[in-house]
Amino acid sequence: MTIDGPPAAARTDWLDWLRRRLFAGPIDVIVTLAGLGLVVWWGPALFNWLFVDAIWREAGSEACGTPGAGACWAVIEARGRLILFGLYPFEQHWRSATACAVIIAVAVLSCIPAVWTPFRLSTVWIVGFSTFYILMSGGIFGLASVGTEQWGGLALTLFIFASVSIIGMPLSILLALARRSELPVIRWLAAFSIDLTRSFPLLTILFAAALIVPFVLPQWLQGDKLYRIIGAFAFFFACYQAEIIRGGLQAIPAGQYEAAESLGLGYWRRVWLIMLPQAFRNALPPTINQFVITFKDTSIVIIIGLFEVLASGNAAFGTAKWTHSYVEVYVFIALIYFVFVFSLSRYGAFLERRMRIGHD
């Protein structure tokens, strides 16, 4: 019996893909060959450092940093809890881990088309986010109370991202509609707020929320620093997302509005049934990109003193025993960011194919 290999058509498609993606022009050929050269030159040494010569257990960590030793992954075993949970009480880490699993499950459920109805989606997010918050803060159901100043690590990063998304998305819709309002005062106020916010870097806005707002507000109105930062971050997100939604609204043919009016639909029914579904469809690629940017921007809060996953990583190698293992810690944190960001981007590509928006 002989094995003929893949069909000729499959081989042709594969070679055509290589030609279009890797050898389309002279520059593509040079970059591809240079990349292959780097892989051949550094690949074996990098593989040995990452896996073959690596030190995996804390019991053998005394060999870390010695000549010929590979990556010291023992730091992840010894300090991994600090990276993932930050300053959260050690005996309560199960709550922080469960809260992370809940918010990730909510995100996964939100990606299933069967959940894409206003009632189901809002129910999933309200129940999931409430469960996350109860687990993290405690104070009820026999759970010990844990203040936000002790939240940290991956759990705090996910909390900030989820809070900004939940608050910012509805606010962005209102801002986009306000900027297209027929009432001049509402339209000008929305335009001024959006343009002013977009003219400042995110770090400036978060600094103002964390450090300046307490000087101009009475004590009873200041609130927790974490919540002030989330509110400012959410408004920043909403201003950018409002412009994305406004672009999606502008892409809707005028005949859609006229047809809705001729059917006797009121303004909010036109918005809910006709305008917003098409606007989100038109604005899907930049919306996914905005979520990716927002998740990465959560690392900025390290500068304001919040103990998110990057700050926890810095603390993980901050002792004399693990000072030499900062590369391994940063690789581990980069892997965390990569998993979440890559998953978001691939899901965005799936939605584009499903809705026939993007084309390769």
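This is a predicted model, so every value here is computed, not measured. Definition used throughout: the rigid core is the maximal C-alpha set that superposes within 1.5 Å between two forms. Numbering follows the first chain given and starts at 1. What changes on going to the form predicted in complex with the partner chain:
- With the core held fixed, residue 297 shows a CA shift below 2 Å between these two forms.
- Superposition of the core reveals a Cα shift of 2 Å or more for residue 26 between these two forms.
- Relative to the superposed rigid core, the position of the CA of residue 334 differs between these two forms by less than 2 Å.
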Given for the second form:
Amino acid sequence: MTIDGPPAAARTDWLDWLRRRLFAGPIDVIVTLAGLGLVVWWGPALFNWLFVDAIWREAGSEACGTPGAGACWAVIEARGRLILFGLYPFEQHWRSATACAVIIAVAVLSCIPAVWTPFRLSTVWIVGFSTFYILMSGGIFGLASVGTEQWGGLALTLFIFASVSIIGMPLSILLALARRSELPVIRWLAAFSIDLTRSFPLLTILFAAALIVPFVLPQWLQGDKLYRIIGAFAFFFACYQAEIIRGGLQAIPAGQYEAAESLGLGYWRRVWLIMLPQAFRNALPPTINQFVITFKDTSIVIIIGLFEVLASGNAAFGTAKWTHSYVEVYVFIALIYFVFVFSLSRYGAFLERRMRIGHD
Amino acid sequence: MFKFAIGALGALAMLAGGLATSEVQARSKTLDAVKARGSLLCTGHNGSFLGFAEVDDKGNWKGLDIDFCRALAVAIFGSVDKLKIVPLSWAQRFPSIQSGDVDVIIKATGWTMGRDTELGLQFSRPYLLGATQIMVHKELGLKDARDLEGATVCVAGGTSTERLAANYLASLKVKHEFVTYEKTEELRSAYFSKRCDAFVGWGPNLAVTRSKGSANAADHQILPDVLAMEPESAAMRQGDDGWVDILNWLFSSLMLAELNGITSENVDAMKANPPNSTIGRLLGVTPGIGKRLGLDDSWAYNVIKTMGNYAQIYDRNLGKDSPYKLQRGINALYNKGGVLYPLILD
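Could you please show the structure of the form predicted in complex with the partner chain, as a counterpart to the form predicted alone just displayed?
Let us now look at the entire complex, which starts with that chain.
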């Protein structure tokens, strides 16, 4: 507590804060004490397990899994690269790592308001995405070719998430507009496909894309399993996101639309200049929510045999030497997810503040 | 005497076979497709299945099933580089073979009637028998399950393993008490804290528990009893007999090599100077083994040279050279007390 002013006042503030926040009434007292008890009871044991008794280096990992041993972080040292890059050829990991950095850079760039012009955004995404793709799959510029069955780990998770977002977002806008269209056929088609897609679980849709499509389509139309999955996932995302955007559109007062019309703006300019900016502002919290859900849903692709970060985590402890270290691996993966999802939600909060400042 | 008879039969068959050699080209659609594609697509796992399909520190597949995939790739292309391992979940196996995502399933897959008749699959001869077995504390000095009289037995509750163990022990008229748990971790800790005398599970899983759960693996032993047995085979699409032939003779040749003591180390010496005509035929010195399958005559030599014989592949992944130290048991060759045997190479 380093604040200016007499110490006595500071202590009063501090006590006051405690009283108001933690001991305001009998229920508060009970909850606070119970929480404190839990921390005292579990805290030291957890702390010991996590840090004090932990085995950090692979060199001393023989003690891992024996009674009384702490967390075996050695598994991360030994198998960390497997978790991050999956089955990608070991000597080529730098490509996977660079590709991850590129896609993260693209995501960060497109979060900066200065980049939000159609030209800049699309440049960033097209350049970033093709760099990612060339790095990962190779076959040109002297890079060895790596098939998608060898893509894996965090790189694959990020690739799926980024592709689903980039394909799904524009698609969702089109679907939302189509569903509000004045042409009945378009309106019905959009409503039908949205409601149909939303009535199936994501898993079913991905399973169908991975396993049933090859029976229906001719070979040359099938594409790689990974791309079929991404396509289906993106459509699923778009259907949910379309409803969120539609909610945002419907919250706009009719006067806005009519005013735009009376100014002589055409349909696309009305949509682009008047409707969408307001719709996105209205729909921002559920949109961020949708992105968070989608990021976590990428782990479902493990079921159709894509080696994303959770699958490579399973592989990491799935060998004789590390079978006992599954908790450590899951903690590590949870940390990865936390970093991404928490940044996403903080960014959402920043956007909300920014929009309020800009418009109120 | 026996071998001489095989040799004589072989010579006769070769004479007869000479008439039919012209029509053996392109016996297998799948083989043609694999050759045209320039790569073999074989099953991996979405994660790890201990001892059968794991991933090493450098992201390379390893394991018993993976090595058989590699052996098949070597048989067809002469090198393992042409193998592509497609990670698949258990549920995906059968749709993926039907849709052509993989050319063959070698993934601890049991040969069942339903799969054979209703799923449109065709199976190779079994290459391994997956056993449900019992692990006990060595200090108890037990020899087999009959010694479990009055024992406390740990088993996963509500599973087929529990039912199998109950049946087996009842048929031996052994009085026992079950302690059931939901989670493998609970089971393990109950067993190691000596809450139970015995622990019932699937062979490789038991072996892992033994090697990693305690300070000294030698304190525990896996009893020779086999409570249940699943024949693991390679599964293929129905209707490609030539492809099934290749898998059958691949497994058979690996076993024949083991039976005759041909290893990756001495295979060159054996080829230079075959001790008998069967070995000569196996290693392609006497022509015939390749052409009849649509492969190169040196395919078996290549496989043994690159991957080793059946025993070497087993020991490397599950047996004495692996962390699991799983004994061959029922998976030994017939002359070592097991049930595996090579077919007759004539």
